[in-house]
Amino acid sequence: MKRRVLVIGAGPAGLATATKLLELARDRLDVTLVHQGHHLGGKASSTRRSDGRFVEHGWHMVVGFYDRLRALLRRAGVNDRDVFVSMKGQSHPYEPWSRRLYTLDAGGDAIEFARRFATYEGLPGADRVNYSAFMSQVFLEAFSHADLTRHDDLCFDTFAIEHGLRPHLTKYSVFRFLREAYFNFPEQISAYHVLQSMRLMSSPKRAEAFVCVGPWSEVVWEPIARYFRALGGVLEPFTLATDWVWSGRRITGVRVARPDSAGHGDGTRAWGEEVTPAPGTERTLEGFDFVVSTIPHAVFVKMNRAEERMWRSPFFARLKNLRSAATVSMTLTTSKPVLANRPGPVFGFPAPLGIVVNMKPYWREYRDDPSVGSVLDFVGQEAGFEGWTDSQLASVTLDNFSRSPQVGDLRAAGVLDVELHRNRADAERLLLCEPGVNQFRPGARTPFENLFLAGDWVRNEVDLICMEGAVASGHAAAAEVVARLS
């Protein structure tokens, strides 16, 4: 008789877990995947506006080392080269000291890539010499066989100063390149996270950045969901997990309800709005042999709040040491071109929205529209700006980016539309990779013998807070389940 598996969550980790389970053992498993809404993709989902245009709640980048995500998409019957378009290996730091944009080009072989990065021209002469010497050390450390986790207790700024970087150089945008342009971490970040990023981006090909040509939910996640169903899986939307039911060391059930947000009867919600159970819809899912939770950390730690015995245990207590941040994004559409010759991310501008990509060359529905000159997608974190209004955030962002003559006056470019999203809901928050965080991140196993974890916040082979890490964690959780079938 087939064993039953319940997978909770339809983000990258949940979809990767569910499909991998059936790929490995479809003759021995029945797999049901439940998720709270109708949009697939979790934090990387997309929605449609009333005018038919799609909305991304912050642009999502695919990096060259995302092998698992690309392979999953290909197994779902989608040509990943048609879906992901290269940003031509370029990124563009803004340095306030000169008020100029510079270009980092990842072209060439690995040695040329490292040399170009270490001899970055956006620094004054004396600072460039010191920065170059420091970066040479960093590349050697990242590309060595050393255990990089030993650097987790240090923030990258401290690591840099201890390795000879002059303290004032930490203020340059190029120093913040990886944590901002690639991973949207404007705060202090663990040195391990930066070094692990560099190790995974060990060549220009593996460091190349791509963006999706259309809505992530429609172009990426829905084909994977169809593949999951074709393998025999069952997908149930509008199912919000609220608590675990457990006895001894086993999960015996999962309490769920239909989501009810701001009175929406169909389970939909405004982005940034917390999801709450609809009264009278509570029920318990039972009869599953295994459960894989891909619930985001900020949601997971609020489940079973009254279970003191559970949350005082060493495993679960340490999860409360992890913190997350609310991200914020804004899409600005202009009638005149802006950043038309800057194919990659532009970063280094002040918070809260200090990173932008012109998506017009990439998004199919805007690419050939002559009425649209640019589609500027900004991202950042909300920390320190929680009390600001949307209009204040938008206005300050326009002022900040207009400081650079190479960007120009954004208002003069003819603003057609502004859409701002504050991703505050627990399910949308981003785990902070601050110093010392890895000692608190769990692996796939839990004290419950039939409950496993996956998600970008769970330790995995990739070990970065990104979609590829989420997929890797899903594969690990699936392997744990399959190993227990014999």
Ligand SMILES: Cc1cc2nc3c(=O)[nH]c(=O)nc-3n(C[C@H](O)[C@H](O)[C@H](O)COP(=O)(O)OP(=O)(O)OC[C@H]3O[C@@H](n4cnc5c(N)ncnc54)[C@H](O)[C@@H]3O)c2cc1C
The other form holds:
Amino acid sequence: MKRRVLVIGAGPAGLATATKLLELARDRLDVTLVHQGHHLGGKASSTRRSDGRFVEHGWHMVVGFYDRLRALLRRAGVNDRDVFVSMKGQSHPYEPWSRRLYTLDAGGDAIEFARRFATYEGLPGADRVNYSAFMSQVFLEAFSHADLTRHDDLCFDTFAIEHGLRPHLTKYSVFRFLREAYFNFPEQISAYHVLQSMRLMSSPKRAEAFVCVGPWSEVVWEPIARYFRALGGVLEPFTLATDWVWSGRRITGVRVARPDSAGHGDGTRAWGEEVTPAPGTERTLEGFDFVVSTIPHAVFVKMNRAEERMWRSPFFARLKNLRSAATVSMTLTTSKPVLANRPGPVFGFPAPLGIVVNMKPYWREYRDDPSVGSVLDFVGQEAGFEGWTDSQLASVTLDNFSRSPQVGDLRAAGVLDVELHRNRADAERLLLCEPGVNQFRPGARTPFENLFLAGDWVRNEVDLICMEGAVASGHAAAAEVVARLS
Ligand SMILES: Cc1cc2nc3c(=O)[nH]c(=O)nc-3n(C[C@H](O)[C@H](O)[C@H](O)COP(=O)(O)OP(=O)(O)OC[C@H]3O[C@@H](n4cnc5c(N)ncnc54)[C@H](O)[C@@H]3O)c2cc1C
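Let's compare: the form predicted alone is above, so bring in the form predicted in complex with the named molecule.
Up next: the whole complex, starting with the chain shown before.
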């Protein structure tokens, strides 16, 4: 008889777990995948607005080393080369001291790329030698076989200063980018996570950045869900998990409910709004042999909140030490072109929204639309700006970017539309990779013999808070389940 597996969450980790389980053991497993809304992809999802245009949850970059995500998409029958377009290896730091944008080009071989990065011209001449010497050391450490987790207790700035970087150099945008662009976080990042990202991007090919040609949910996650169904999987939307039901060391059921208002999960839900159970819709899902939770950390730690016995146990108590951050994203459409000749991210502007990409050349819905000059997709973090209104955030961002003559006056470019998302609900928050975080991140196993964890916040082969990390964690959780079948 087939064993039954319940996978909770249909973001990158949940979809990867559910498909991998069936790929490995469809003759021995029945797999049901439930999630709280109906948009697939979790934090990497997109929704359609009433005017037909889509919006993302903040732009999502695919990096050259995302082999697992690309392979999953190919297995689902989608040619990843048609879906992900390269940003041509370019990115453009803005350095406030000169009010100029520079260009970092990742072309060439690994040594040439490292040389160009280390001799970056956006620093005043007097600082270049020191920066270059430090960067050479960083590359050596990242590309060695050393255990990088030993740097987890340090923030990257301290690591840099301890390795000879003059402290004032940590303020330059090119340096801040190392810790901010990948992680999108307001605070100091563990040196381990920065070095790990460099290790994974160890060649221009593996460091190349791509964006998706269209709405992530439609172009990437729905084909994967169709593939999951074709393998025999069952997908149930509008199923919000609220509590574990357990006995001894086993999960015997999961309390679930429909999300509250009709708006939840249909794309009209306001960003930042918490999803809560609709009264009277609670029930218990039972009869599963295994459960894999891909619920985000900030939601997971609020389940069974009254059960002290569970939360005082060493495994669960440790999870309470992890924190997460709220991101902000904004899409601004202009009638005249802006940043037309700058493929890739432009970064280094002040918080809260310091990074932007012009998506007009990439998104197929906009590419050939003559009424749209640019589609600027900004991301950043909310910390420190919680009390600001949306229009204040938008206005200060327009002012900040307009400071650079190479960007130009954004208002004068004719603002057609502004859409701002404050991703502050628990399910929308990202794990904060602060110094010392790794000792508190769990692996796939839990004290419950039949409950496994996946998700970008769970330790995995990639270990960065990104889609590829989520997919890697899903594969690891699926392998744990399959290992228990014999
Ligand atoms: C603004 C922003 C920009 C980002 N940029 C990038 C980028 O450029 N590149 C990159 O690789 N990554 C990026 N990320 C990170 C990436 O989105 C995440 O790492 C990834 O989505 C994590 O996948 P996951 O499956 O672990 O979790 P999630 O994507 O959060 O998916 C969790 C799933 O669980 C469901 N769920 C939550 N709570 C419950 C519950 N109680 N019951 C049932 N279901 C539940 C959700 O609906 C969702 O389906 C970005 C994230 C944000 C917010």
